[in-house]
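Here you get one chain, nothing else, as structure tokens; it is the form predicted on its own.
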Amino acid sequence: MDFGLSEEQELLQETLRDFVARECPPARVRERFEADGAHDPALWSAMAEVGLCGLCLPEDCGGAQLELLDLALAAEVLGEGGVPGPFLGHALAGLALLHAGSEEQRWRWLPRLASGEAIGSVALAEPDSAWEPERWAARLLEGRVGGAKRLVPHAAVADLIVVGLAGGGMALVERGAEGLSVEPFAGVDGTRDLAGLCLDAVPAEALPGGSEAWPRLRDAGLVLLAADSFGSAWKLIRDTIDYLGTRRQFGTPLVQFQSVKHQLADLATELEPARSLYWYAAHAFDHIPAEAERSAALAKAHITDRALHVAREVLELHGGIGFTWECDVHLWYKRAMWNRAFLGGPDHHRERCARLAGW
């Protein structure tokens, strides 16, 4: 049995790495941190051209009809590059429509999402940062939704937002709808904008399969965050090795010092085995439904925790310059912080893992 990636999956990552190196070098990532917003329309158009907007969407809607593992492999590469933009929320909105939407809703939105013409997002967290549907308060009554949402990715540029409803249902809200107000939120990661939503009797369409599809939407989001964090962490380790090879102390490159070698080796050996966690969780999503929920929670909790640990360690290995704005470490450090918190922190998902295991 082959537990590695297929040739097609390896080619997917290789192609995307070439794309990211060409279209989004660290200088372009830094531009987004220093700009008013994280969305770069030209970069988004380029991402759409290489098919990133519809990897898991059906072929008859313009997508590639791949599996969640393929989408996660793409997320890993985007995490490596620190690529800014609405990829995560857009991917989750597409999956929500795919698994919970009516036939009419799918045909109306999925082709536009797959082409990148329309941008999607998800509004799940309540004002108290509650991510689970048991604590959601937004309600849909007579075709209008009322309530408030927080931590909505790229809400200001989203053409379609999937809103989580009390009890676990979901509804579609379109950009510019009457009664919808978007309030920017100052997040830590300059590559991914956040906002709060005020929903004052906003026209909305229920997703018929929302309650049944919500767990799958959450699991997909957890896997994508884990994959992004894995890519970000390996990027930091590789860049730190390169940096320490250029700095010298007592005439010797810092990377040759035994204590530094041990620290870098520890980081690598702690991180690399976690690759299989997100691979397996993504595979389970499509092929082993009974194990998908716990696998996704475990991957998210462990990998995002490890990624933030890596970020802290490599910042210290850079010495004083690591704490400056001019050093690129903080770009990926902040991405690791964002990934760790979004959709719930590690402690929350470890508790879920324990409950799902019957502990």
Second form
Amino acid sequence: MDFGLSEEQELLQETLRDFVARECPPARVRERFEADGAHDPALWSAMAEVGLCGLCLPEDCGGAQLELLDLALAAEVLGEGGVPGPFLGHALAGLALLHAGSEEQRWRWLPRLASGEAIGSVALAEPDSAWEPERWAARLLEGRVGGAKRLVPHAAVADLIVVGLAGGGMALVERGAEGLSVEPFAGVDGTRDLAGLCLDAVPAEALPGGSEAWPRLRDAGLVLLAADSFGSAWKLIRDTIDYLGTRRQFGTPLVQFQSVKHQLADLATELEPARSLYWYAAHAFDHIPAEAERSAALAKAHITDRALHVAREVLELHGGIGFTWECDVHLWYKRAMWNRAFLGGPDHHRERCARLAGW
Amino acid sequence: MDLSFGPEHERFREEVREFLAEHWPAGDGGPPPGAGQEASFRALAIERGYVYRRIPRRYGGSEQPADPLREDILRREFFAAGAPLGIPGVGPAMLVPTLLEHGSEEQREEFVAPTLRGEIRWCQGYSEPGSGSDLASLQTRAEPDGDEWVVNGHKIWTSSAHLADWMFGLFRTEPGEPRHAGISYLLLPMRQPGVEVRPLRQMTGTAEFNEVFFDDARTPLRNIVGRRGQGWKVSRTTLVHERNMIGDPARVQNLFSDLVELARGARLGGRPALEDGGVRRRLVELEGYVRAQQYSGYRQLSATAHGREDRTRLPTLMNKLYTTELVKRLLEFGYDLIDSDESLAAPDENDARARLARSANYPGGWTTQYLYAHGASIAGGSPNIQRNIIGERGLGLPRDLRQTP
Ligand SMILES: Cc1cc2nc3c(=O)[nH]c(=O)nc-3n(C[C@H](O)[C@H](O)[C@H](O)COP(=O)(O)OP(=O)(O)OC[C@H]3O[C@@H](n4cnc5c(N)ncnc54)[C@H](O)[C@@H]3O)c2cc1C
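For the form predicted in complex with its partner chain instead of the form predicted on its own, what are the coordinates?
Now the full complex is given, and it begins with the chain already shown.
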């Protein structure tokens, strides 16, 4: 029994923390948050250089061939840093190709995805918060896909989009394909762009293993969102401790007041043990197939809920400044909103958990 | 990361299961065993190295090499079989480790073995009417007189004092010294004229804790653990054991399974409650907390097994608060689910199961445990004290503003 991180995994997180501190300090997060698009090509190539674009992709395609847990550990650090850009959709597109692509499709795309030269994304949601294939309408007919997708991360810069099809399958659509229009969506989180896709008989190719791979893709996504939220929430708690250690009222730093200390202790106590929840779900993804689906749903519902709660509490712990645009809290707050809603909200996944338990 | 226990430990688990099936008389829902049967079961379990593992053989333990995984397997398997892992209570769980760490050789010889056999029963005399959370302000005095300590004062909330043969406790022996430095850790016989035990009736209706009055009570000078004025330090060992005792994850997982069963049986608007969307969501929401605690337990367990406790210091500090708050939440939901007429029934004062219960799922169980949950939450450091510990030692926040040194 060893439910802990290996030395390599600890090193991975340490290295990434240094990387984020160097390449993506809060000022850069804010710059992207306020800019027109969150994608920053220079940051993206720096991320590619440290291997972030192909952590789970095969070594012979230039990836690191690690497990979902490693990818999730990276997502936690990116959440801490509020790192803007297409990491999540890119990682999911890579996994879709890896698990559902033909030999030829993998060779064509995975090396370019692993190197970061091509950016991937996934087009899943359809109107009415439809996040499952049973409720999708997009169809592939004679090499052309038709339909409408919502909330596609970084669609405008993606070279490759994996489109979820009604009932399960997946299709690949390339950037600039005929009949494809991208409609920017004014999203709440300025660190991850979203767009709608209108697919009017767009040339596309099917991923042969699409239907079987869908659950894997969804579970991986849920774990990564949980991990990102976990990192975001801890970052907010730490920053709040720092801020209230310097902000003085009544002649003393505010952190000296017990009610403040207790509020912080409660937030940390609700959050910290949940780290193991995302570890477990990530581990189950690769090693305990029978529990993969349910543990991913449970981790996503629980952690993204906790994280948004943390964000709402610490905002007020900052006082008036916390309510300003200028204070960084809202950047991570909105990231927590995004993570909580993307791929379906907590209620949705809790109901799935109940069904999966046979309740 | 590897969540399997490995073949060696799985063999061990099998061995423990077979042992329990063969030797625990109350397996298979048989009648509760008598004291004699329990004693011979215990002797056998010690012989096998299952019980009292960290205690040397010469003091009545089974002296096994430290192995947190085996200990976890034993806790779970004995718990599942309803078999006691040694004598319950503060004697074996708290006093014995303290004596092993700080006691003299004579003290260990005199007290450890009979305590482990249940022949000496103990109570813990820390709290006083004026000194609860602020324990170091305690006033009950012990003064040397010839070859004895003479004790005067008043302890309160003393669990099982009415059943105990001895008390271990904290007493002020150096009145001139600053608060912490004036306290000694003494062992004191309860059955003597200078000790009066008055039961305190709890809001549960039962009386498991007491007031203890000392009026020139006596104990030999040699019954001090550690040196004079070191009692505070000595008592820290015991407090650590107490917090670990309260934070047991097996209990929470059991309670959660009970809750699911309750929801399955209960009816809401003419249908099984488990079919109600709100009930389902609330259950899974609670399960998020339950699993987080369970896996965080695995994490702490592996860290301990690999000598890396430094990695899990923070979640370990959180165990008591997290667990008692979670248990309260689980019981609140159970209380909501039971029939509302039933929820009006007074808890059965003779319900001994409520105290020992591994399960809340029997008539009256939910209400009784709902009330009892406050006990574990307050005892051993109330929630606010835990928040201070987590904030100060875990998050590095400053100590409270206060007058006392
Ligand atoms: C079921 C049960 C069994 C017990 N068994 C034993 C036993 O066997 N032996 C024994 O010695 N004791 C025992 N106790 C006593 C227990 O340890 C104390 O009740 C506990 O430490 C709290 O002390 P108090 O009751 O004096 O509460 P107080 O210290 O008066 O606290 C009252 C309230 O104030 C809050 N508070 C106190 N200090 C602070 C602070 N600094 N900051 C913020 N809030 C604060 C507390 O959280 C609490 O809510 C038992 C208690 C219970 C409920």
